[in-house]
Amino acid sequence: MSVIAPKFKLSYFIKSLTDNIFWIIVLLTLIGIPIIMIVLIFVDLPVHDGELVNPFLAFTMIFHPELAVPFLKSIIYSDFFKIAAFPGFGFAALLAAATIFAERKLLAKMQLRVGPFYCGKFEGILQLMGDGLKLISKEIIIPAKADKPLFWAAPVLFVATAAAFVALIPVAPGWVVADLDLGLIAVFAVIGFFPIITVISSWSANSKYPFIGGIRALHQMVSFEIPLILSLLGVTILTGTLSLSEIVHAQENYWLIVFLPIGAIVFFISMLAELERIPFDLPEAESEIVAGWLTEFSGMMYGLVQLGSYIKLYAFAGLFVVLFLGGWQGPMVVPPFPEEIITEGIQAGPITVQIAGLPIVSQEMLNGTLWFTLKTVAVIFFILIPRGVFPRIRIDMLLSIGWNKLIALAFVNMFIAVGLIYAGILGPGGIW
C-alpha cells in the first residue's frame, strides 16, 4: 500500500511561524524579563557618573552599547556570576555534560560499538540532550516503605556538595568562588560528606540492594579517604601552604608530579575510588546488585546523582591539576587585548567609538583558563580510559590496596618531599 505524503501549504507554515513567534514573546515577558530583573537586585551593580546605578536602570544599559561593557564587566566580576557560572556550578556543569558524552563515544570507539548516533547531526551530538529531556519528564517512583524526606533530600545534597567541593578550585589567577587560606582542609571537609550522603540515600530506600551498596560505598571511601589525604602530605610540606592557589604559585617553575610521581600515582588510584569508577565501582555493581545505591532513584532524582557525580569528577581531576600539574601555569599563548580598542576606541569611518570597561577579563586569566581546562580535560581523559579497559576487583583486594599498599605509598612519598627539603634542592634555600 504506498502512503502519500502530506502536501506543504503555505498558510499552515505561516500560521505555525507565527504561534512560535507569539510563543516565544509572552513567554520573554512573562519570564524572561522578570528574571533579569531579579538577577539583577542580587547583583553589584557599578558606579555611573558617580551614582550607583539601579536596576532598572541598568535594564535600560544592558542595549546600549557604550554603557553595556563596563555593566557586563560588574555582572562577570560579581559573587553570583562566579557561583552560579564561572568558575563555579554553571562550568563545572558544562565539563560534566561534556564528559558524559565524550565517555560514551569513548568506550564505544574502545568497544567496537558506535555508542550514541542518531540524536544530532553529527556523532549524536544532542543525545545528552535527549536523555535530560527524558529524565526530567519520567516519573519519580519512591519506594512504598521509604524514609521519604531523607529520600528526597539525598540526590539534592549531593549536588550541592559537588558544588561545594567545585567552589573550593581556582581555575585562574584570582578566578575561585572560595580562595582559603586552608582550602585544602576544605577540600577533605566537603569530600567526607559524601560517603554520609550515599549511607543515608542508601537507607532511606528501605531496599536491600541499595543498602548493601551503600555499605559497600562507606566502606570503600574510608579506606581510600585516609591514602588520599596521605598523599598530599607531600605537596603542603614543599609549598608550605595549605591554601590551593599558593600551592599553584609555588609550582611556577616546575610541577610537583615531577618531584612526587608516587604521591600522584596514590592520590590518583585514590581518586578513583573516590569517584566509584571501574575497577572500583562495587556500590553500583550491575552485575551483583542491580545499581547498588542508586538502585531505586528515578527521573529527575537519578539525573541529579549523575549529574553531581560527574561534576564530582571534573572537581577531582581539577584538583589534580592544582596539585600535581601546576593549576593554570603554562605558556601564555593568547594574545594581548589590542591597545588601540582599550584607550583610543574603534575607528568605524569617520568616528571614533570610545568603549568604556575593556578589556573586560585580563589576558592572564583567559590564558590560565585556557590551560587549566585543557590540563583538567586530560586527566578526566585518564579517568575514563580504565572503564573500558580493567575488570572489577573483589572487596577484600580492593580494601587490601587500600589500607595495606597505598598507605605504605603514601608515606613513601611523604619521606621523599622532607629528604628534598633536607637535601636543599626545593623549598625555602632550594636549589629550585
Partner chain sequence: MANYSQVMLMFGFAVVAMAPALIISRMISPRKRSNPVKFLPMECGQVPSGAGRTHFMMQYYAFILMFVVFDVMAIFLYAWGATLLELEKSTILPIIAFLGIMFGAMAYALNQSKRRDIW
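Rigid core (definition): largest C-alpha set, two forms, superposition within 1.5 Å. Here the structure is a predicted model, which means the values were calculated and not measured. Numbering follows the first chain given and starts at 1. What changes on going to the form predicted in complex with its partner chain:
With the core held fixed, the Cα of V412 is displaced between these two forms by less than 2 Å.
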The other form holds:
Amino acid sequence: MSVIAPKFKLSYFIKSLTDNIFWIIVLLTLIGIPIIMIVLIFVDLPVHDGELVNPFLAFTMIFHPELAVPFLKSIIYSDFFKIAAFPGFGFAALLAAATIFAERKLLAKMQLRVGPFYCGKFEGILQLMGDGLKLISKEIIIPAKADKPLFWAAPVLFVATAAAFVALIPVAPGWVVADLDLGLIAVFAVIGFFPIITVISSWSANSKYPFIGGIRALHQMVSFEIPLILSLLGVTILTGTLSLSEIVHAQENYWLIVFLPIGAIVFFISMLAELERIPFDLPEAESEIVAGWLTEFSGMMYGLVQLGSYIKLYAFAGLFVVLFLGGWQGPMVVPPFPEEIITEGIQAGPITVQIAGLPIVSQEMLNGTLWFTLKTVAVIFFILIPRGVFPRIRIDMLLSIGWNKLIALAFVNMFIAVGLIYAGILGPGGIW
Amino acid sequence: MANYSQVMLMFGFAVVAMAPALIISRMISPRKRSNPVKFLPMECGQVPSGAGRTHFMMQYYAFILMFVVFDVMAIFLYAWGATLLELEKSTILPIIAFLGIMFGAMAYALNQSKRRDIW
Amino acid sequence: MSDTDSRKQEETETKLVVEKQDDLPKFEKEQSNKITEKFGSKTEIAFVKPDRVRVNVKKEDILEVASFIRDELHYDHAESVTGIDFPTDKEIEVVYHLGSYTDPKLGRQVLSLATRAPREDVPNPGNDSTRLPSLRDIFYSVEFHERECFEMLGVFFEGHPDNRRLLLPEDWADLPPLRKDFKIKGR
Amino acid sequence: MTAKLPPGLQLEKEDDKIMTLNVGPQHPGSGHMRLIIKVDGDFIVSCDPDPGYVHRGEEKMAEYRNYITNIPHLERPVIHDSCNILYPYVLGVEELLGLEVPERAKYIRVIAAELNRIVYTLYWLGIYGIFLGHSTMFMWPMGDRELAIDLLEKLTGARVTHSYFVPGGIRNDAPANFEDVCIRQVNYLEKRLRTYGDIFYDNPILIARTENTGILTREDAIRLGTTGTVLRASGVDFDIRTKEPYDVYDELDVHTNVLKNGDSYDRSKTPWLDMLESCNIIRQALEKMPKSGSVRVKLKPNPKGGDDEVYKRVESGRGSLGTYIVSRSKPEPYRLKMSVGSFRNLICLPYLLKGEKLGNMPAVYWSLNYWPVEADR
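The structure above corresponds to the form predicted on its own; please give the structure of the form predicted in complex with its partner chain next.
Entire complex below, previous chain first.
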C-alpha cells in the first residue's frame, strides 16, 4: 500500500496490462495495418528490377536484406524523405531542439548557474521533452474576442513558413529540398512572410499588448529586410548567380567572408533582428509589453511558435553558412566506404550476405553534411551569445541603426564587390 | 518548375505535421469554461477597457513607406548584380546615377521621418 | 485610551513650550525665534530639541507660515505628512516634516509644522468639515503624502489638484482606516 | 515642472489615437503596482501611478502592539532591507525610552545595515538588469547576493527577515569568527561588484538606452522632495549618513557618491557606487569595532514612552527612511508613521515618463529605486 497508489492490487495491475496489450493488438490490426497499406499505395513506389514495387513486394523486401537496401535507397532519394526527414523538416527540427537545449545550458554557464539539471540522468537532457509534454498538456486559452480561425492558424503558419525557408537551404551536394535557380530571391520571398504572420496573429488576438508587439515586429522586420537584402548583393555580384547551390560551388577555393567581411557583419546583425533575438527582441520585450505578440498564446500554440522560431534560427544560420562560410565545402574527413563489403559481403555468424547498392549515401554527402552541420552549429553559437551579453535596444535606436548605418554599410559592401570584379582580382580572369 | 512546388510541399508538410500537435493538445488538455474572466484579453489583471486594436499610429510609419520603395529597388539591383559579369564595365555608371537619385530621396525621407508630427 | 487620559496628555503637550532657555541648542533656537518674531502669537513653538523644532499653527495661518519657512528659513521639501487622529479633542492633527537639501546648514534639521482640522464622528471624506488648506503649491513634494492622508484619515486638502485615492482600493466604503474608531478585527 | 511634449503628440484631446495601457499589477515590468499609461504611438503622454496593491496597514498594526512586538512586522515592507527599515524605529524608541546603546552594538548595527543595503541593492540591480533585457545582470546579482545573505545569516540567524535590531542594542552578539569571514566575503564581493561595471555599466547599448532618458534636474529633484540615490544622481549632495550621522557613522569615513546628470543611467549607477562604498564602510567598521563587550542593555518588560514624539531618519537603500513615533505614555505607540524613500520618489514618475518612449518605461521606472511593497507599507 503506497501513498501514491493506495488501491494498488497486483491482480488488477496484471489485468490492466493484459487489457492494454489486447487493445494495442486490436487497434494495430484494425487501424495500423490499413494505414501502412494506404501509405504504401499512395506514396510513390519505386520500380525495382523492372517491376513496380507493390505493397506485398515491399513487405517482403523489408525483411530481405539484399532487396531492402535498394528499397531503402529509393525511399531516401525520394522527395518525401527529403521534405520530411533529412535536409528538410526532421533535420531542422532536430537541430532546433538541440539549439534550445544548448542555449539554456550555455546561458546558464555564462550566468554562473546550472541550467536544466534534474530531468534526465545527464545534465537535464530530457528537459526539452518535459517542456514539450507540459506544453502539450496545457489548456489552450483563446481570448473571447479573438478572430479564432486566424488565431489558430498563426502558429501553424509560422512553423510552416520557417519550414519553407528550410527547404531552400542546401545541406550537401544535391541534398536540398528545392534547388532553385533563383534561390536567393526565394529566400527573400519566404522571409517576407514572417512579418505578415506576426501581424495576423497580433491583429487576430484583439488585445493591446500583442497589437503593440505586432506593430513593433512589423517595423523591425521591415527596416531590417532592406539591409539584409542589400548585404547579399555582394555575394550575387561575385558569384554571378542566384542559386544557393551554385553559390556554394563558387566558394570551393575561398570563402566569401574573406572578400566580403562587411557584408557578413551586416547580414549577421540583420539576421539577429529578423530572428527577434536579444538585443533585438523588441516584439517580445517582456518588461515593456508583457510578451509582445506572443502574449495571448498559450500551451502548445506557444510551443509551436517557439519551435518555429528556432527552426527559423537554424535556417538563417544555414543561410549564413551557405553564403559566406562555404556551405558544405571542407576537407574530406569521412573515410571511403569499404569496398570489400560489396565485393565479399558481411560475415554475420554462419551467413555471408552480399548486398548490392551499398553505400546508401555517398562519401561527399556525408562529408558535406558534417561540415555544414559543424559550421551551422558554430554560427548558431554566435547567435546565442549576445543574449547573455547585451540588453535590449529601443525601437528608435533600432530603426536608426537599420536605416542609417546598416544600409550604408551594405552599399559599401556592394561597391567592394564591384571593385573586386572590375579590378580583375575575382571573376573570369581572377583567382576565382 | 517542380522545384518551386517542393517549397510549397514543404510548407504543406509542416502544416500537416504540426496541426496534430494542436489537435492532440486540444484533446488531452483540460478545458474548463468555469470563468468568463479567463477568456478576457491580457490586461495585466485589470478588466480591459477600450478596443484591443485601434487606430494606432507609430511615429515611425515613415520607415514603412520607405520600405515599399526600397524593397523594389533592392530587387532591381539583384537583376543587375546577377548579370554583372556579362555586362560592360560602363554599365556601372547608370547604376551609380540611379543609386545617387535613390540616396537623395532616402536622405530626404530619413530627414523627414525625424519629424514626428507629420503623422 | 480613556477620555481622561488623553485629555491630560493634551494638556501636558501644550505645556511643553520651552521653559529652560539655556539648555536649548543654539541653532534650532534661532530658527524658532525667527518664526516667533515674524508671527508672534499665531504660532506656537511646541518644542525645540537637537535638530528638531516643532511649530503648531492654526489652519488659517498655515499657508503663510509655510511660505515663510520655505522662503526665509530655506526648508525646501517635505519629508513626510502625518495625520494623527485625536478623537477626544474632536480634532485631527496633520504634521508636515520639512527638511532642506539646498542649505547645507540645515542638513540635520527637520522642522515639524503641525496644524489641526476639526473632526466629525461620522466622516464623509471630501464633503465634511474636516478640511485643511493644501501645501502643495508651497511644497510640491507633499502631493502624494496629502493624497495618502486624505484617504487614510479623511482630511480633505483644499486646493490639491488631484484628491483621489492612492493606496486604498477604489471601492473602499468603510471609515478612513487610520482613525482611531476604525478597529482591526480581533483586537 | 514643464515636461515638454514633442510636437504633434496629443495630450488634451482624448481621441482614439490614445491607447490606455494598464501596466501592472500582473506585468513583468511593474512589480506590485499599476501604472496607468496613455500612449500615443510609441510615446507616453501621461502616466498615473496607482500603488496600493500590497498595502498591509503597518502603521495601523503598530498602534496595537507594544514597542517590542512591533519589531517583526515593521520590517516586512522591505524584507531585503529589513535592518535599515527597522533602524529609525529602533533609534526613535531608544530616544523615547532614554536608552544608551553599547559601543559594540552600534558598530555591529552599522555592519548589518550596510550588508543589508548590499543585499537590497543587488536585488534591485538584478531586476533592473532583467527590465532592460540583460539576463546575465539578473542572474549575477542574485547569485552574489547569497554572499551577503550568508554573512547576515551568520550574524542574525535568519536569512532574510532578521528582526535583529532591538531598542537598546542588537538581539545577539556576532559569532566568534564573524570578522574574518566578513572581511573575506566583503573583499570578494567587492571584486565581483567591479566586474558588473564591465558587463553592465560600460555596455554601449545600456549607455545608449539609459543616457538622457528621464532626466530629473537638480531643481526638480529638490522640489519634488526625492531622496536617496535619485537625489544624489541629480547632483544633490545629501546623504543622511554624513549629514545627520546616527550611531557611529560620524566615526567612519563615508563618501557620498554624487552624479550630476540625473538621467536613468546616473540613477542606475548611484546604487552600484553605494554598494562599493558600503564594502568600504564595512571594512572600516570591522577595524574600529570593539572586540568584546555587551551588545544590549536590559529593557524593562513592556516599556512605556513619555508624552513625547520623535522623528528619526536613516539612509536606507532607497533613500531617507523616517519614522515618526507619537507616544502617549502607553506601551504602544499612539501613532507611527513611516516616511519611506520609495513613496517619496514615486512622485517624480509621472513627470519623468511624460513624453518618453514606451521602451524607456521600465528603464526610467525602475531607476527610481522603487520598491512597491515599501511604498504601500
